[in-house]
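Coming up is one lone chain in structure tokens, specifically the form predicted on its own.
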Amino acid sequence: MVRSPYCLWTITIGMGIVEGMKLTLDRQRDMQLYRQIAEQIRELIRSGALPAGCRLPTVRQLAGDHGLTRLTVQSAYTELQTQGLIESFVGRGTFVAEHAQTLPAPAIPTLAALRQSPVEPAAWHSQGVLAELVRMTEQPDLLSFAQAIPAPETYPTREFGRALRTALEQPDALSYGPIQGEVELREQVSRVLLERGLAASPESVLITSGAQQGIDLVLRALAVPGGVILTEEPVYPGILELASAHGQQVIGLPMDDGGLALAAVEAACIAYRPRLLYSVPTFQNPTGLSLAPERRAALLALARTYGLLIAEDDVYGLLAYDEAAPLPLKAQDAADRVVYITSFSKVLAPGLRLGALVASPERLPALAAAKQSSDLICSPLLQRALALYLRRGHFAAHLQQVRALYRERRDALLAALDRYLPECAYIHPAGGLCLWVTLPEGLDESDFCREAIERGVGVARGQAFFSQPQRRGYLRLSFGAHTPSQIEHGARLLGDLLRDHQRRQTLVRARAGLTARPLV
């Protein structure tokens, strides 16, 4: 008989099979029964009471033991499976996954905790986090890993210059154009999206001034003024600044190795009935994580159930380095719950300020009206030049080049972190331009980042990616704009700084011990 030290239930294990499992279920709680089951089994797995490879009771058995419907138990098992904790095999049963104990446990908020959470974005977000990141990049003597930008040497100046000169031969290219965007560019965007597995007609595409404007249009046209917006956490700071500007409240939801924790999404939907979820499900900014394939279908099902719209930001989806990127949510969106946002800033050149969103005919007019009131149109000249560049077939070769380049730079940063910052934990991104670093316990993030700048290295503070202050320190390091030798140099300086901080902490603790006096 094994008793978990964390929960009030007992299980009997013999020959790797759970013979009986007694769970404590409270039918008066706000939390649904299937989530209570999933939560308790999750804790048994995390604590090691249910080891890897252990077979769980059948759905029929667990339902009969606790007077539940089979659907309730099956829903619990499905949630655990989407989190990578258990595996089911037809004809064999359900087992604890091999690597279940190594996955970080997401902090799933209860309904009570959500209702008590402060949801106003922190005041400092109105002070321009994005502008701060840009300013660091503009300092010529600073080796800045702060801004997620592509390598300037990859900008297609020659090919795009030719396209621009051709576009200039059309006199109306310097006039006004359609609010929705030039037809030629919308056609080319549709073709580009096919590589992402998304079939979108030109009529469903709206050209925007980058992804940032696409997000803004969604918040203005489709979210409730002053309402609640759900996001992953940590999250791209641009959504925090935009939500603050529109007076909208942000609820940050936890992530684990499989991306956004869906139990937290459902809890927030029940607590707040939000209109919108903003998500970067592929190579998420800042973590580089991707939402697990099985969770994508489950998230769309939650969106249908709770009437939730999803703003899918896919600016990094074309930058996959190890294997093909997961399909976008929009590619599986049969119920029209997703507005898709992308941009050419990360894959081509940020100065073009051209992006696109894809929406249904029912949602597109409101988004186009928001575009018209924002800046009327994007430059017809730049749109036509980009359309010509894409039509002439340059983009495929460009993507092949930059994927190889950024893969090399990502690997250089990973190797440098292993060498110079082994005390830190970090996520291995399969794509995108960012790497998320967790600083050691007790290290002051603000002091560390300030002193890093003094030593010539700029980093993005982890606090910028949270709606509320954090106790733990983090960094986002962006590797796209730097050569392997620059990456090596910057990581070595950060490693030296980290050890200086740790030495100071040791001295402070030692002095505190020497000066301490007993109370008598």
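Quick caveat, the model's predicted, so the values are computed rather than measured. In this text, rigid core is short for the largest set of C-alphas that superpose within 1.5 Å between two forms. Positions refer to the first chain, counted from 1. First, how it differs from the form predicted in complex with a further copy of the same chain.
- Taking the rigid core as fixed, one finds a CA shift for P57 of 2 Å or more between the two forms.
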Given for the second form:
Protein chains: 2
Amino acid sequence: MVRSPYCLWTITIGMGIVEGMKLTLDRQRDMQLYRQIAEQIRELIRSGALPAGCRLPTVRQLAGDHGLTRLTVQSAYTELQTQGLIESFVGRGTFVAEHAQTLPAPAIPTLAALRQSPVEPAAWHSQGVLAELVRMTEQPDLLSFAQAIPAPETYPTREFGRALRTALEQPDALSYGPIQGEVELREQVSRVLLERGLAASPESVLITSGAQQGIDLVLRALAVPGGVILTEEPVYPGILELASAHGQQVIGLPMDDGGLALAAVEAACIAYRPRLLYSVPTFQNPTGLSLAPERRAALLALARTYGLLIAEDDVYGLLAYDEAAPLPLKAQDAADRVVYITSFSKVLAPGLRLGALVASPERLPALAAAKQSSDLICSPLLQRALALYLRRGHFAAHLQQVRALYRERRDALLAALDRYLPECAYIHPAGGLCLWVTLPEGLDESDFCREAIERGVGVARGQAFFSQPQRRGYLRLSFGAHTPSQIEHGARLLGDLLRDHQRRQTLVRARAGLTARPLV
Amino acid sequence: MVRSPYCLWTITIGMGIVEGMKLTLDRQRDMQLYRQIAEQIRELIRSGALPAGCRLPTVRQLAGDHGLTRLTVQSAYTELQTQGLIESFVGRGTFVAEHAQTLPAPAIPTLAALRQSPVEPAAWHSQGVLAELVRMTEQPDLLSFAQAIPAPETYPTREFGRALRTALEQPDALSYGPIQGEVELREQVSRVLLERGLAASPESVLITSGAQQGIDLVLRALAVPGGVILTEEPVYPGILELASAHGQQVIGLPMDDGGLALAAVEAACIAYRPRLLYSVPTFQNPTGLSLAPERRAALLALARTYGLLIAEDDVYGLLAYDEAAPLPLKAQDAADRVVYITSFSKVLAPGLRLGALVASPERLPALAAAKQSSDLICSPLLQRALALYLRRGHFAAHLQQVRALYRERRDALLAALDRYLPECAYIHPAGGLCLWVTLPEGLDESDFCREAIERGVGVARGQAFFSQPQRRGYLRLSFGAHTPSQIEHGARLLGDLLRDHQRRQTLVRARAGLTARPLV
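The form predicted in complex with a further copy of the same chain is what I want next, because the block you gave corresponds to the form predicted on its own; please supply it.
Next comes the full complex, this chain leading.
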């Protein structure tokens, strides 16, 4: 949308009444003035009265004209920025954000709320999620779309077995090895990353026990105790539990079709002065969205301006199905703002528990020290076997195979959703293993997920991917581990369940009109 | 030593002068009164004026008789107790500790010092240690006694290779598995622990990436942020770095021939209200000392009284050479005060990166959550292969073999030390892989270690095992990875170096008398 030159609006504060825009500020109210302003501008944006691209008055104007302090107006604008509703551009002014109307309800706690009451550890939602995961393990015949796992039939059992045998011929494969990782594996990782468009020397690579440990090491080594971590939201649940374990406050930021909303990142940088952004900019888990290529340089510039470190989780970057994946942020990281995290779990086999970090020589020693404190080293035996597997050139063919397989499975799921769940909205994932579904308004997510399991289909409930409770229901469906016919079967069962739910809702409403007594 | 009925001593405070015992208290001095009292009693103990077993006046007596508050006297006593110099027994009184004269200089910061200035992270000493470790890796022909590693020739390459092949026949060995660990490995760990005298059900076992991760998980899940951790001192350096990474303050407590001095534990419980004691009660690293069997129940009672949780690291428990190892603390842990940590690194092969925790059903969920946050799971492939290896009954024979081998190597090192380093004191280790050497007074440990490496012998410098700088020089020699003739050769080189050092010292002293100018 093209920005309109200037919105014609005036705010005048007389006896606490804002005229013209029908805003009402009441100095007697319990709510602070800045929050009243923010609340009412938010409503004007949501209702469409202030359209996307419309320019807002400057802080100075609004404050000067109407007898408010600049701090009051700035605080209102900061809150709106943090929620991704307005955008500020140095030298140009403040605008209603392009996607303001379509953004989900703000999941970002206000500055005031954050300062007053540190959010409880993520335990509040993990109970329900955990109970479901347990239920799923206890049901052996379950057709589960809940976990983002690769197709087990693609695991390179034979070639890896051969590599293991060769590795075991050197007896020190069972001994301790270097903290940073076996040099032959770091060399091979470096080659794989070059395929991904990232030139990273073996010296800049640190071997980890998968991406989860990579994230943990970044938090251990580079986050500030009691600090704030920005992320996309919805987000990989691992970071929510981990941040809470490290006493870190997660601030989830909204996304649109182009990935993370940069205005929200900047606003959050101003409001919270965070040290760290955890981001999955390519085929994000759970949404499948990627940060648009043109936003990547802008995000790096923001990181530079605000001293933000980006933990770039790229575990799905090699799984592109439609066109080439965007280059990693780390590939353009001239100002050393990025620690790159990857893993062989999604692209090869999770049971290897091997992944890697890429960091600058300045950051690597602290990360290696964190690795040593955590578990000393990764198994040299597995590292050397993986290095051999990679050196023998099996990986390129493997990647080709799994990309074709997952593309087919994704397409099968998209077709099945069109057929059996047309009431749901969903995002077309151009890569990765996850598909994000928005349930019809008013449908209870937790009932739906529980009953889906009872009918033999496992799904990941959307709530697991948010730091705060959501009113709307979502699902994450992972399509990597099932054949097209299993996918079709599962989607049909979900569609049946959905319609049963809707039928019951209609029934309750109909009965309510006839027989219910008033709630007095 | 038999306790004498009561020491004849009197303290009278007149004009700030303590008579009789020649103590001088000065209310004008910068040093607080309680510290003046503690300092002077300490000197009386060290000089032998107050012999071991001698009873001190009660707090009430000393305070009442001499116009001091009870808090002042209690604080002085607490400081002395924390330093292991005096012992308190409920209903019997306070006594000069049995080993007070022979204890190393107190490494325990005073209560006041601790509260005023939180100790810097252990970085201050790790620089030198790290530099040495790097130097050792860069010297390929080095005969290194520095790392507590097993004998590589004992690694079960063949049997483990076979087990790996079988495990790979199930393709889900390369998939994700349960956070707590593969059930077949937990069953086998349970059987191994029974051999160690510990009845632990598979349900109480959590598989870890070695003992280091076990310790990390206990700190993550069960320590209080910013809290105090008690340990023996000298101690495994891993806990020093780890505690500092977790913002925990380590308080090192003295040991004697019977292991950890319980009076010091109790005093530290009173003074610091710690939540956690990290202890290696059997064949401790680095000293080789074990907590005497009769102290074990008493330590558990202390833990109960003071709400102390014990992280019992038993990685050397299966490596006993003279007689059966004492039973683990966990074996008598009726009140659930112990989380038990073990590993296959020292007894089988470190490259497996597999160990285990044993904890009660109340504590296990938090530990499993910490495991999930850290790195999700251990490799199911390695877990299943180890389970197979254990189930096929190879481990008993392996243990017999390594015990015989390490006994022979320990004896070779003891004999070589007697022959080549008679100037040093050392502790006879009844198990484990480490031997603790006290260098002659005045010898510079860091010069000695650096020059030893230059002459081709790697040793671990004592400083790495202390939380605070020490005046005295120590070495840790690990004897597991070398043949008796290599051990003999290494000890001879160390002996030559020691005598060169002493010759140089004598030379400097001799020259000083003849040619040095006064330092004015």
